Amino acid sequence: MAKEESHASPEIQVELYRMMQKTRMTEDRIIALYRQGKIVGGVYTGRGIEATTVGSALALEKEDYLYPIHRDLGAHLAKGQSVLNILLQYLGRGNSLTKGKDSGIHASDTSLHIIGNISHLGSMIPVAVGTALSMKMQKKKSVALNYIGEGGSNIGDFHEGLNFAAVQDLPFILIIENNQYAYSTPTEKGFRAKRLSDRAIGYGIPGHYIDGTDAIAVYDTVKKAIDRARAGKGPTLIETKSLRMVGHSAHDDASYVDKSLIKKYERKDPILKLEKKLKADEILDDDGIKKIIDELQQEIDDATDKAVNSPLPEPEWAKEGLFAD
């Protein structure tokens, strides 16, 4: 059987690479600011899963809705969010998306159709499904894309939300980011199924299991699911397999992770994998790669300077935007 042609043009492949580099470089800057004591609270990075977050969100259109979770900085950036807004949010500045009222991972931007997560990650599934329902009721072609970790896929919201989406044929895509550890719990202690995407058959919807370190495979799979949802054919469940290459958060040294597993996935680094392909296909050379990295470094440096020097929120703002006084 002939291999199916990819939807990822050379231009899209370069953008996938640029966005993955942008994601990792921005997260490296966030960690540096955290260690300098300039960021307080949790810092949860997605090193090793950039192909999943960027590859999926880059397949969305402007009118589509994105429901990222705590490691999905790549999805924020691929949907159009700026590095400056991300850093302002982490630094709790008064001109951030939440005006200093929430942490770096709880950021929404309705102008970009990005709805940020709450810490109870599975609870976002029914909310995203609700958005998909509203799009169908309004006869709009928008879709809703949501993520959950393999650990979070074991809670009731996962079943209730996905079952409702399936029954109603809603334009909804759910990605299970199987990064092999739910905090410090390995997957074999969380479920018996070999593939979580096999659950899709129970809902009567398509399920796909793909290499979460292959940005082009992620992009192609999600693009097809989006096209299917936009055509009124209902939801899709997609499982991407990768490894969280760092601890659960910036303060965690990941000492509980099998070191041989880390070495295995270091060789499958999604950024280096795509870089190697782009070079082999003569889409990018060393000069082109250097140009991308230099431009990103300048963008991140400029955003850092602006964010660090932005004002903190005013005390009286704490009384604003509340349900009750």
Ligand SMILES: Cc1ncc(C[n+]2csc(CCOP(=O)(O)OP(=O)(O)O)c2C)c(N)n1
Contents of the next structure:
Amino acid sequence: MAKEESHASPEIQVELYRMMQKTRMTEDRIIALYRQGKIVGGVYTGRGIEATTVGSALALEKEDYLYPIHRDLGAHLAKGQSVLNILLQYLGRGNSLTKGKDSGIHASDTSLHIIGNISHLGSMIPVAVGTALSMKMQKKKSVALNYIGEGGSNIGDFHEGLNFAAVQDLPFILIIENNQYAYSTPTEKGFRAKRLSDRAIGYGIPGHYIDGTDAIAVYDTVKKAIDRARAGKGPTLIETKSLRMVGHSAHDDASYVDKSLIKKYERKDPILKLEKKLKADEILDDDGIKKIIDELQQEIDDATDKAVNSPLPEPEWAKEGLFAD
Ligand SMILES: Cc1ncc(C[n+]2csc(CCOP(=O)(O)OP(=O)(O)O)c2C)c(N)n1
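So that was the form predicted on its own. Now I'd like the form predicted in complex with the ligand, please.
The complete assembly is shown below, putting the previous chain first.
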């Protein structure tokens, strides 16, 4: 069968590369701030899954809704969030998105149509499906894109949310980030299915299993699912296979992960993979790559200075903004 033509123009490929670098460099800065004792709370990073988070969120339009989870910094950035807002949030500053009330990237930004997650895995699936229902009822063309880990995909909300989205033909896309470990639990202890994307058959919707380290494959598959959703044809389930290259969070050394598996995935690094392709296709050369990295470094350094020097919230703010008006 002939390979379908990619939606990822050279400009989009460069943007995928830039956003993945931005994600990794920002996470490296967050880890440094954590080790300096400046960040309290968990730091859950997505090293190794950037192609999934960036490749998917970059396929969305401004009016679409993003429902990222704990490891999806790349999705926040690709949907337009600034490095400054992310650092303010991690540092718990008074001018951060949650005004210091929540940690990590548990943060919404309705101006960007980003709805942050709460800790409880799976709980955001029915919420995102609710947004998709609202879009359908209002006859709007926006879609809702949501993520879940392979571990989180065993939660009951996964079934209820996806089944409802399927029977209602809702514009909903669910990505299962299969990064092979749910904290320290390997996939063979989590499910018997060969592929989690096969669960789509049970809901009567399309399911795709793709390489989660290939940003272009992710972008194209999500674009296809978006087109289907906008055409009123309903949801799509996508499983992206990658490896969480670091511990569950910054306090975890991942000593339970087989070293040969890490070595194997180091060779599949999503950033290096795309860099190689861009060079081979003469879309970017070493100078172009250096320019991207230098500009990102400057942006991250400036944002760090600003965020570290921003004030903490006032104690009395703790009671504010807890309930909807
Ligand atoms: C319902 C629920 N159970 C347990 C947790 C604690 N917890 C947070 S992340 C995590 C691992 C989740 O693994 P997975 O869903 O595969 O996502 P990953 O962290 O690998 O990206 C666990 C157990 C939680 N937040 N919510």
